[in-house]
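Just one chain is shown here, as structure tokens, and it is the form predicted alone.
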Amino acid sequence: MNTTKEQWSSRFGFIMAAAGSAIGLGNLWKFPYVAGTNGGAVFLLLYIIFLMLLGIPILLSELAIGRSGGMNAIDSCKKINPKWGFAGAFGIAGAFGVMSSYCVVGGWVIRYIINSFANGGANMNAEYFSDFSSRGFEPILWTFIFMAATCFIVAGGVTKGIERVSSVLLPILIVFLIGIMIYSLTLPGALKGVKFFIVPDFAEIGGFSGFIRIALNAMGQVFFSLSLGMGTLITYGSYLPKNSKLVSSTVTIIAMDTAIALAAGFAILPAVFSFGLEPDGGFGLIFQTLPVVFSQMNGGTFVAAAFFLLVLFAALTSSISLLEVIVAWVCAKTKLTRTWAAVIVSVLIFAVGCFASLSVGAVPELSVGGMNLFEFFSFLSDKIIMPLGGFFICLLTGWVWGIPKAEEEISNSGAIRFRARKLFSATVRYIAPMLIAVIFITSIFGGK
């Protein structure tokens, strides 16, 4: 079996390679419409409980086995007990459902990016991207664009391709979404988002049934804006060396991830509601809202190709990592090189995500249960894959490796005072597989 061979070069490497994996199109695209549909301030109290009860366990847990293991996400999950290798088998399920859908959505913001140059995006209004998504062969002829840069990045390597392509990409998207969150909150009418952002508006919970609904999408914010479950850590930590601060690596990761978080929330939601929009247009928000919103503010064009630019870091940063995750796997089981492995991978990947693509808008009879092959692979992966995998990873570290076992490879043997020790074990071995067992039940029995 081979081992792993490569390790990061830095720890300011390694966190930026980890929190790009963690700020992706989950914090840009999802984050804010997903708070814009569920109550916004409320939205964003939930989400920040269950980041500490749910986020700081698993990601922990996550870099630990990885470390420990030195291995891909399932051998080094079998390395603490070789019957658990199925809980590093639902990161790579995970990595390839998201995947499937994500190298969609990275095509999509590539033809936003032109179209911004081309002409301002003069054109970009609310029909626009029906129209785009149903043209059928221009969509994947974009989503292969994406996949591709995505496949030559990782085949260059962990220091050479993904390191280095994440300590340039994630400043640059910082600096981008910086300038453009004070250039939405300096219009006019920007403080009607801002309220909504982080003002509770109880009222607007709707009962029981509604604060429900609402946790349960906070949960689930917390897995996919963080890439829990899904093995990116797992592998990622297996090129930690041993002398690295696993604690405090987790805490800055997460408060990378929470920050952009934000910032996208201010950069977004107050230019919503400056033009007199809804935040509540779903997935269509950036696709279909934010470029109406764009062609009405002076500089407009400028704007719009710098946030699709934004974007496109993001779901770069983000999709190599989930690709690293099952080409990891691939060559450890293989005789396949690291190049050769990533472009099998991806071929595969890109072969499932034309017909997500294609069900969006051009064949929309490509359909399981109601929801087309894109939402499809979306529900998959983020209500059941992502969160399977959460829950097996918290009883694989707090009940079969257990918390002294754990706990020294946090420790760094004793090395580093762990002073969270007690809050850890309660929280990795009871309280987040009890709430990841609600998320699972309900996305069951709750449909999408």
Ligand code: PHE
Given for the second form:
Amino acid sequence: MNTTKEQWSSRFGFIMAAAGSAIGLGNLWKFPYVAGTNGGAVFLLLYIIFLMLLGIPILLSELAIGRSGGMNAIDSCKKINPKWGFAGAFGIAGAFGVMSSYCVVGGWVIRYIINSFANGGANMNAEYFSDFSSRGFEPILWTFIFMAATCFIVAGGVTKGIERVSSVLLPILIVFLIGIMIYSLTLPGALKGVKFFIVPDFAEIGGFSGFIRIALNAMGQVFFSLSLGMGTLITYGSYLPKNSKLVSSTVTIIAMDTAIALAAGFAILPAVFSFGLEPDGGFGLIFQTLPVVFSQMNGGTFVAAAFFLLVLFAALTSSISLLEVIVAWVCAKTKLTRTWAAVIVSVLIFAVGCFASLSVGAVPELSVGGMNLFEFFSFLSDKIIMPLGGFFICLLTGWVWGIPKAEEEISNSGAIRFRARKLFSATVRYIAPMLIAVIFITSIFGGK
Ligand code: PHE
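Output the structure of the form predicted in complex with this ligand; the preceding block shows the form predicted alone.
Starting with the chain above, the whole complex follows.
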């Protein structure tokens, strides 16, 4: 039944698509800020440890599950054990949750690109952002455009849509980011930003509870940034040819994602400090602080437009991967064509996205437990669904499937030597699930 299934047309295309999924808003605005306010180098160190202990085994497991199953996230998990479809279901639910806030931000980015061209971005300060985001209808219109673009690409198919678009957008993004990074690092006073980013500030740690908070943030960032626990890599893995190299793909994707996150830090923070500003939290950094920085630069219009285009490309290559997780599943479960599945799912996400968008400013009453809907969706997916999804993927791979069978898949039935087998076994069976459980429980009982 799945023999006519679509496949990536080249290794390059797959890497661009998978790295494109990983590289997104998480790298460009979240990473620099979260690192900066969580003890700088302390965070970076923990981040790298979690990349090794969680990122590598989970990413590799997801690719292996997907390629072995050759189906959407739920069915690929079910193929390993019919009772384990729920591990993939976390992905479908999570993808919906992440998408409904991601498309709102994607919409803002489009607005900012146009505004940068229109008036050099000079008016894009904090007032502009709060005025614009609380306008009700207008942000919804931009959300719609972002969602329509995502839908269009996914409807185009795996090779002609996702692979082709990612193979163009990701390289452009990398060139823009390197350009902005060089510019930023050569500004007077740039060193302060570099220091903020990479020099440990032990005063920031704040004892044991502070350390747990940093660890939790670093873990959350690893999950979000690598698109883990969401079925994305299971779905993308299902389009891999059987002779593809899973271990080297895993390492390449992780290396690219980390390099871009670091480059984003070196592009953004030096510029912010050079103009005497402090990096703001969350969305404030790219939507309020950076535009002010751009407006004071020589050639700021160009830099602002290039920057927001880069953010848009990063967001698009991630949102298509999220939509694909759901569309692949809907196509398998219904008789809908890919185009119809993409359209219907996009309309549903857009509908939820409208509420998320309104909750940011126009209708603050749209809230759950003290968080507006927008924050609530992100909280649910980043802090709950993704770690739980990752936890169950580890158990599924390490215990239900078992290391010998997983190894059979990863080594292409022995054709490639899987040198890190023992390490993989230890991390996927014990270390990663325990780490996730400890941090998860501590964070729930630890207050923050
Ligand atoms: N990894 C993306 C980012 O860094 C977000 C994402 C999460 C995409 C989960 C797909 C799945 O922005």
